[in-house]
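Given next, in structure tokens, is a single chain: the form predicted alone.
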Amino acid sequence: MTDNEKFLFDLWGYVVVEDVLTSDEVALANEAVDRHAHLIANRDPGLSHGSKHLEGATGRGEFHQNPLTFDRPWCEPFRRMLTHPRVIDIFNEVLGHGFRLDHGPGLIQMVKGTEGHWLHGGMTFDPSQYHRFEHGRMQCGLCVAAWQLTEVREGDGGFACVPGSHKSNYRPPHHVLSTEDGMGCIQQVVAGPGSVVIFNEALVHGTLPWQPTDRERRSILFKCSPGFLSWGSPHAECPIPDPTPEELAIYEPPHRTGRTTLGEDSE
């Protein structure tokens, strides 16, 4: 993890990281959406909670299958990310070596009218999502990797946070988690096609309805806790037929010691 993405990670609560897929990569991922589009169902409308400023006419786009265990090749971007050494490299330093996934892969895919979700993350006590600083490194709870199929511009809608808030002493507005007014401290997050959105879960986040006619949002996310404490209930084991070492490795179950670890200068 760079100086810097440490020092905007650490700010913001959130650090984009572009250009981590390539095209090709990204290529195969869409084709695999594709490809698997029977399995996608939208989820009912009500993730914008009332809210006329994030209501529309349908719910998100979700998988109701592990892309993780799709047929090779449409598993194998999927599986790229979910232990890319870039991401790695990140929960290594924000979560602790021996970091486990939490929960996901999922896919959030939106088109033109589909309703975004009510501001939420970081406003009451949860020992599981948190920032703090200690002994010279960040120490976080559940964090999110957010794979970006597509490209999204300013005005576009999708992933919007306030930043800073994951470190915030007081709960926002009702207006500001409404988005109805939000008193100009609302980002939303501008990230190419292959990039990936590292975000702290204690950050105050959600989505803005999309915009675009002429694409969709895709993002895969996978959601990763510190190796000795979980936010769902673990999994029962690694869903992949022939998984690999370092995929096993995430799947292990909350524990504290003995832990396997990813990455070059694993402890």
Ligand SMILES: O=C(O)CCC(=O)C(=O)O
The other form holds:
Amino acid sequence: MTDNEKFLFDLWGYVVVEDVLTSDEVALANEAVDRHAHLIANRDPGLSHGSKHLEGATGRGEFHQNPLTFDRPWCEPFRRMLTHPRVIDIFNEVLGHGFRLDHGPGLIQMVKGTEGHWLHGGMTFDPSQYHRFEHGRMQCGLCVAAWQLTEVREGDGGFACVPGSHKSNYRPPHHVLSTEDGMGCIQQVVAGPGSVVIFNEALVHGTLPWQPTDRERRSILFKCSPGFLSWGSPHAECPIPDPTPEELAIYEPPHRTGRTTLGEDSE
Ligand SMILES: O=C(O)CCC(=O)C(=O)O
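Next up, the form predicted in complex with this ligand in place of the form predicted alone?
The next block holds the full complex; its first chain is the one shown before.
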């Protein structure tokens, strides 16, 4: 994790890392999504929780099969994301060595008319999702690597957050959480295809309705926790039929001692 990324992630609670995937890798991932379109279903609307600003005709599209289990070559783009060295390096820094996949990967697909998601996260101390700076480094709970398979421009909608709110002390007003009056503190995050948005679940964040009529949003979210912690129900086992040692390590159940660590600076 570069010094610039550490600075921004500590300050804002998120950072955009551009050009992590090549255009060929993005194209293969999009083809994998296209070929499995029959496995995508729209959620029932409801994540907008009554906000007029967030409501839409449909819920977001999500995969109903774990893309890590697709047949080759269609699982490969997602397996590359799971243990991508760039993300391993960042999560080793913010979650600590021996971090684990808590849940995901999950697809968020949005078209014009897809509803947004009420802002959530932060607001009180949650021992599973937090941000601290102690002993000279960031110490975080549940964090997300959100891979962007399509371009997100200013004004498009999609992922949005209140930068710095992972450390704020006051509960945001209702009209900020609904986004009906953001008071200038809500940031819609711009990111190119092949980039990864790393964010802390302690950040106040959510989703703005998708605006473009000619482009859809496609993000793949992997949510990781420190090795001793679980936000969701721990996986029974690694679902990948032919896992690599790295994939097995990232699927290890939560425990403190004797974890397999990943990355060049593994401890
Ligand atoms: O990426 C998004 O649109 C929001 C995702 C979100 O709210 C979450 O992962 O908790």
